[in-house]
Amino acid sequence: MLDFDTAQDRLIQAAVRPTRSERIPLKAALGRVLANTVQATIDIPPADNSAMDGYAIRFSDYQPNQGLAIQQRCYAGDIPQALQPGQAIRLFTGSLMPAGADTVVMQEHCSEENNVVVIEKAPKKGANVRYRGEDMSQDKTIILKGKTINSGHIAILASQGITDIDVYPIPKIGILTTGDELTEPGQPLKEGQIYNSNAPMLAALVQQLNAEVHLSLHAKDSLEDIQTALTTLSQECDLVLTVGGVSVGDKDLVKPAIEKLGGEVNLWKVRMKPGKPVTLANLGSTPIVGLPGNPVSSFAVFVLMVSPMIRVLQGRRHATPRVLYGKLDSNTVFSGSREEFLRVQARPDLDGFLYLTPHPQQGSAIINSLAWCTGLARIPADQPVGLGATVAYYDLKHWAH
């Protein structure tokens, strides 16, 4: 069995970064991955302006309790006159700074009567002025290639007057479930059958990552059916996920089906719990990842090992999000020959630490634990770990998105 880190790295290396891009409207760009580094074409702000409602003055003109005649009232969008010595210009937030002015005194520190303003609190030179280019300056990089575009990036791009951007294509993911015991939700459940929960769960995980489930198929437990499905999926998708049929049972036919189609199996079995039976293979240029059939195992392998592959296929800058650390909050001592990934709830406390409470049932078929947990805590192999131990924490807010 491969250790977890080596296996994770092999899956990441099997994914190929995109080389082509497509141009889309900015309004459709949320969640897409930027294909080109963007540089500012204009200064933001484009000119010095007031950060407050107040009065523009020359700092040298300020004298305690001495009034300054109001030369002009200038609203945002108006062109101010040049400020005359010994006078003030009434400004509002966003108003352009008049030539000659170097300070804005906020209105709360002033009193005005008969078109004369008296400054009641000593100002600081340069106060309340937003300077040209202090946010973004022309020709400077503002967003790096490979960034997933969020609402803040939309604001940056719109402020530059950009209406269309280049992004990488959305990866097409194929899903294949196997097993004669499975039936689709909504259909009558016959004796000995269970509902197929893996396919909709994986589809939801793919969608959370902003990838596309291009095709989802189910094959009977026969070599021919599995081969037919794999052929279709590998021809139409950028990545194929199979569920079940990758262990060593008589009906575990996914691995033989891949090999009969001429595919190469590069990885089989990982020293992790849940999720030991994992297969990495390829048919032509399409990577295939065989996930375990138990829903919890399938979930864990997807989050920890498949989601980084999808990030590479999307062209994101980083395949793996940051790993956090927390203290185990459990009286149980965990120890085993494989690294274990516990379903836990994370709770930040006033002492600044993150406390991780394991779900009471850690079996790989306990589906309710998936909705309950906030992430996965990594327990080292061959090392007893208990209350208060610091362990790695894979937060689903980052690893499943």
Ligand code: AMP
The other form holds:
Amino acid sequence: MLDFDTAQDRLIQAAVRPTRSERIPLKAALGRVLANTVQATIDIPPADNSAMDGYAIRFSDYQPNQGLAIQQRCYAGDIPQALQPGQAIRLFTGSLMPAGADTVVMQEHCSEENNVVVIEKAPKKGANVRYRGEDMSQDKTIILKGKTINSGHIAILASQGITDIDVYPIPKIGILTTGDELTEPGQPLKEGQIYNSNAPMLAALVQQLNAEVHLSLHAKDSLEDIQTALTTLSQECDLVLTVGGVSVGDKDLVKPAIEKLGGEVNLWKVRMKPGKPVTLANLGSTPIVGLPGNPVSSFAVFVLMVSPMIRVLQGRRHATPRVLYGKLDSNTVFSGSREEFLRVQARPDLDGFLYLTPHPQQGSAIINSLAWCTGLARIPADQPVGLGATVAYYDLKHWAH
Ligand code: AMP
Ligand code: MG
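Any chance you could show the form predicted together with this ligand after that form predicted on its own?
Shown next: the complete complex, the earlier chain at its head.
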């Protein structure tokens, strides 16, 4: 048996970072992974400017209750004159700072009459000025390669006048579900059958990670069917996920199928619940991960062990997202010889702790627990834990995105 962390690490090692990149318009960049570190080519802001609607003055000209003649009104986009001694220039947010001015007094602290401004509250020297380059300065790194582009990055890139960026290609994921008992939603459900829910669930998880399901196939429990599907999938995809058929039953044909095709298969009993059997294989250079068929196991193994592989394939900086901590909020004492990942709902409370409530049904076939949970709580092996115990918490907002 392998422990969870070792199994996770081995899967991560089996994924290869991208070497190619492609140029795309900034408009299409949300969720993509930056392939080249970006430096600022211009200072942002490009010039000192006002952070407020108000009046630009020389701080040394300020005297309580003494009026300053207004030399000019300068709107954002205008070029100001140099400030004359003893005068003020009316400014607005984003107006350029006039040469000679060092302070902006906000208009709420002033009164204006007959083109003269009286400052009613003592200003602070240098107040309300946004300085050239204080946000981004020319030639400095502004975004590291490997970052997943969010709306903030889009703003940074646009502020630099950038229209196109280099990103890594989107990895192509292949899915192969197996099982004679499975039928597709939309078909009538015959006796003994269940609908294939794992294929759409995994496709949704892949989509959430900003990867792409290139092809999703279903094979009957037959060696030929599975071999044919695997051949196509491994040729066309960067990573293939198989579902079911990897245990020790008579109809568990995924391992023999890969071996017949010349692939090497590692079948691991991972000391975790749900999801004990996990396989890692390859056909050619394509890694294949065998997920358990039970929906909860499939979900958990994908979130905990496959999502890190996909992040590597995407070129993202961190394969494993942050693990949080929370306190168990349940009167049940959990204990077992395998580590257990419970489906829990996390609730932040006023005391600053996250409270984790386990779903009442923790069976590996309980599909309704998947929609309900916000993440997975990690229960240690051979160490009973109960109410109030602090445990690691894998939040889906991090681990499934
Ligand atoms: P297996 O590993 O093939 O023995 O499957 C374990 C359990 O998961 C069985 O109850 C299967 O019916 C179920 N199962 C396997 N694949 C799927 C799937 N794609 N969708 C829903 N349930 C599945
Ligand atoms: Mg099966």
